[in-house]
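Below you'll find only one chain, the form predicted alone, shown as structure tokens.
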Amino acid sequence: MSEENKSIHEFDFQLICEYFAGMERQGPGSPEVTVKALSFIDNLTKESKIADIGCGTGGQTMVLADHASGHIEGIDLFADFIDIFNATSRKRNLQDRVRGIVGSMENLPFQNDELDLIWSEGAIYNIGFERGLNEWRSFLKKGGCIAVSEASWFTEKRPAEIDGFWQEAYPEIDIISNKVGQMEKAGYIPMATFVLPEKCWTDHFYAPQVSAQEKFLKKYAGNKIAEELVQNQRHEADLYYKYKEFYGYVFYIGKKF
């Protein structure tokens, strides 16, 4: 993999999550379409159990708490971000029904056909779209449904710079009839699906990352991994306002069968 088309993941996991840490958000998204995926879902009480997978700080899930009933639980790799979801948890007076706990979403702490709800804002790619969408199957209810965003083509073609960044960054990207394609296949049937708005990105994920870099620099000078890391992130962002009419997020809501 060339210098400049690192993988996030490939830089130190505790800088990473240092680097992240203060935003709301660790991906594209909005309280809006959070409010708007959820909206597809018909399925929730007051004891419907969800599970917000790869849930960072807890941006998305707060807003799930505000506008759903049930528990939540979110789950992440990274334990200095489940801190800050459980403090915002307690802080909001959250915390006998929103609860955060490490872990992985490749060995998730659920029984069969416990979950009403699963979902998951910009995180489903650790795992890869389709094995995610099979294997957490099994742990929603019989109608029970599936909500994540995932990055996507917009178009069949497009540049050579941008298909080259994506095909090593994340092979499994594809056109989105190809992915209610994967979602049906899995055993869902595909209730909405739509695009996230460009605000998405620039207002909500690109734009706090300005101060938050300048902070990480000054406090990281001369550490070339901090550097490099930034330097990755400009890249993305530069290459994101570059080629946005070709890709972006896309919700996929889906409900077992």
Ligand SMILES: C[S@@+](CC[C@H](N)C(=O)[O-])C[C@H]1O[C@@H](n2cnc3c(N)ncnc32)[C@H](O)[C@@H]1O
Given for the second form:
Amino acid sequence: MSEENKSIHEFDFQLICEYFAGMERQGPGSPEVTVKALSFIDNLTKESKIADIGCGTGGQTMVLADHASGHIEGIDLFADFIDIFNATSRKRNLQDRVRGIVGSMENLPFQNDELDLIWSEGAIYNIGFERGLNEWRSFLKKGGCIAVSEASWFTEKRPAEIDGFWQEAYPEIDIISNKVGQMEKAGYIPMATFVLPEKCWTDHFYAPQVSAQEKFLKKYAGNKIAEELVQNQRHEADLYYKYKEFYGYVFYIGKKF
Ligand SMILES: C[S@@+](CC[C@H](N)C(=O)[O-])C[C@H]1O[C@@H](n2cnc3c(N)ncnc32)[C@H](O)[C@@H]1O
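Just the form predicted alone so far, so send over the form predicted in complex with the named molecule.
Expanding to the full complex; the earlier chain stays at the top.
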């Protein structure tokens, strides 16, 4: 990659970070859903070790911290997100047990059989659901749990427009029963599966973006990359409102055996 391209790419990266850094969540979810998923986990104590992979700025991590015992390490590729994460942790006086680190989900800094719980909301798609379940399993103790949310089809058949969109964005999207099968095949007992309510997308994810987009476009008036970013987000939101009966996020909770 030439230096020129590299700097354009880095600028892109920075813009994406800035766009999402101001939001409480960088993906669909809600505090209620985090608490509900946590209600299926029964193995935690003050000594437990929890990893929140692809934690973003830590919206869901702080909810986890409020409702679960143990030490939590949030991991994300974007340093700006981790800075916000650690500032929030300090502000909430959680710094002794909730810490964010910059790192990749493809190369996690854990030992085998070290973790009691792996959490990951709206992020495992970056490595792929099956690959993530398989690779991350070795870091869990026997009887340790995994809880991930993942884009899933609700129906066997769906309109070509939305099918095409997802085949391009994330071809690993699949129906819920197939995802549960992949979880079993990877060596987990499926403990629970539930569909995230629509408001996790509408109220908690797309609605806060509307005013943020206006501000962002004003700040970067005439900037093609910023305009394209907003356009893509709006297109994604429009598709969701049009086709939300066919897909959504699903929480998959499993126990290592
Ligand atoms: C859709 S956001 C979800 C963030 C947060 N869990 C939430 O639900 O609000 C996906 C996150 O994965 C992070 N990410 C992408 N690729 C990653 C990687 N290879 N390793 C670690 N984090 C990654 C992104 O920076 C982003 O914060």
